[in-house]
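There is one chain below, alone, in structure tokens, taken in the form predicted alone.
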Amino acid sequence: MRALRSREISQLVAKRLMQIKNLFESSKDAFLDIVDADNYVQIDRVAIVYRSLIEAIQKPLKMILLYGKPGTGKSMMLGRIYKDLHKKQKIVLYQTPIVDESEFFRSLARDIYNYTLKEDINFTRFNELSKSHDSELVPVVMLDEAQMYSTTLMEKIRLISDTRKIKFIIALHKTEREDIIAKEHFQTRIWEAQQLHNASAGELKIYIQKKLMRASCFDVANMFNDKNIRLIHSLSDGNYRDTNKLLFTLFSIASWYEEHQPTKISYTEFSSKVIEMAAIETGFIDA
């Protein structure tokens, strides 16, 4: 009886360790660096920006600006807005910039007015098409990575917005060398601007735990203590994209140890050493 009991305990322990191993793989997948609106995580400060953008869309604004450093969640925000609104009104999201002018206007004609035209469409021709269309709700076009558009094309986009036939949400990087808001063409036409920031340590903890719990990785979520979070925040500066890269690598390392050297990994918390290994692997720490 005692031998049977011991064997049952061993089997339960082995099963539990296998579950944790599987969770490391699931946890890794939760931090894949992809834009998926279904994986959008609402942090209070981000939720405020989201609500402000939704409200701005309903206002009689010509253009709306969403800006922030790379990795602050602009693309994810646009994806979520599209997912939430596309069944209620005409809304188009261009995640990849269409830098060729003719292709850009041809895409607008197709996606906004359902025109399928093979010939080139220039700015004048597009405006002619636009004049023949009126709708109770002004169509919304969201342009991600808009810093990739030429100055000439951006000026034409602004002129289209002046007709109030289309409302544009422009998402741009804000860098230390280029203050987007200071550009003259934004001062004259954008009536609403929202900025996304890197997360604080507290916000980053919520972000990590929500991502893990959404992936049903509750045990792994509990392995992150405040010390872990402070270290991760110091390495990623609270940048969501960098945090994703760091944690994806962290869980890859944990999976490797689980398979090859299971006695060297803790199942109650992540050690600073393992987190620093992940930081070295991703280039956040110079080895």
Second form
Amino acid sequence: MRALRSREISQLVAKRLMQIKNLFESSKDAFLDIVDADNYVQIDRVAIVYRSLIEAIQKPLKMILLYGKPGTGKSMMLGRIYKDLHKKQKIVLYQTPIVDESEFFRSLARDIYNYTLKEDINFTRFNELSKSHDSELVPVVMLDEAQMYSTTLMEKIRLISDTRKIKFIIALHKTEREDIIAKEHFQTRIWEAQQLHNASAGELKIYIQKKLMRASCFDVANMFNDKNIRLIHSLSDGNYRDTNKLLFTLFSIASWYEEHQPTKISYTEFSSKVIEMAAIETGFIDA
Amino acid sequence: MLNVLELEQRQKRYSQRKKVPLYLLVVLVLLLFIVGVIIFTAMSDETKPAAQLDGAKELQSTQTSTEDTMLENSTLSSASRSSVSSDISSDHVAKRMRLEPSMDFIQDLDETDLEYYFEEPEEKVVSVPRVTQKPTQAPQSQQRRSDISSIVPSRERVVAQKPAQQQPQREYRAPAQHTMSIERENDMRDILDVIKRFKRNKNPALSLFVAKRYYAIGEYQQAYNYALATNELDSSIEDSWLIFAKSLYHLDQKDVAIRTLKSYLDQTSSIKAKIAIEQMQNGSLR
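In place of the form predicted alone, the structure of the form predicted in complex with its partner chain is requested.
Every chain and every other molecule in the complex is listed next, the one we just looked at coming first.
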């Protein structure tokens, strides 16, 4: 009876698949490793961090720290905040670190105060500019990959935040070194720190299914059973970036099978074999 | 460029490699099991002789105490007693072992069930040394015996038993020869057991055995009865005729005994019957 039902489902899925040219191609695109605020997936724990950051921005805090392991969604979080707030207040997001000090201050002057003169702007000059600009809403500057900035520049950023003319949200990888940076430069400052974690297996399932549903890949979303999710979670350790890479490769392999050997792939669930092949290709499994 | 076929091969190798710890675990568990079984077997082999040794020691101690009692009751001279005592306490005692079957369970048997086979109920057989003694009998037994007495007069009942005085000497020799002797103290218990079995299955071999045992202990009346019972079941058994006739002989029915054997001899030409007749005639039959 169960076998019959399973066969019927399989036939229905196969029939549905006939209507679509290549099922896995569109699924694959949903997991391209790009930071796009539109692809931001709201998961319970991430949503809490998001709300905390939004509330922190409203408070008279000078600096806010967002930290977590690589691939936990810091960049995506900053992108989402920028997207949600940029129409309401002055907010700047630097996803790529500007290591040169002069270039950094010139960029800040341009993006915050619309100062477009091509003169060299140093720390003193920038402070003069900020004093000359008063606004009710303090502009927010978000610096992604802040661990790339030099210690000197970080100290100057701290001094700027002390003037309360600009709020900074600094996103760091949580490593030993970055903790030291945080302690040395920001320990005595008023700030709020939020940490992002890797996803649990349950969260990862929601993440994958939400992404696939947004891409209208409902059939593929249903192909992931708990066993598949547990295997993916164990391979990626719940890291969103690694999960994206793994699933992108998984769908690439599935897409190849669909084109070349469609009898070798099941349309009701993903086999562990295909997931392991994807993990071998992405380097998560050393084989 | 994605090389799926190569990936398949790599995945296959990975899958096999992944199972290696499982295989190793299974092998390890099997090895542990085998080692455990070997150790257990070895340990049980070690404990077995120890247990046997303990049993032997217990037996020796029991035997020693029994022998002590026997020695106390005996009429040994003080010199011989001291020599036996010293012998018992020596290492030779450990090597001497005498097994005696316990027939206590027979005591629980209801003797009234055996009345039919005895045809002489409540008659009590008493083991005595070879000393002539008139047995004390119950009135009922006397009634029976009076019926038989028309054929056979009342006799002394003698149980074949070695004199108590000889026992210490035999006990004393045993350790030197390192022999094992099995002694039946009470033939009557054996007989009762066989009678019970005979009652159940009416096997002439059993009744013949009973007849022979009774004959051996001098119970010629009972021997006569069971020999007759055997003969009724199977008249071709030579021993039933011989025991029957010999019992008659010992019951002072020499003429009847010889006549019986002669009638049997007419039918079978039995050599044993001829010899028995001769022994009866010249009075050498025992």
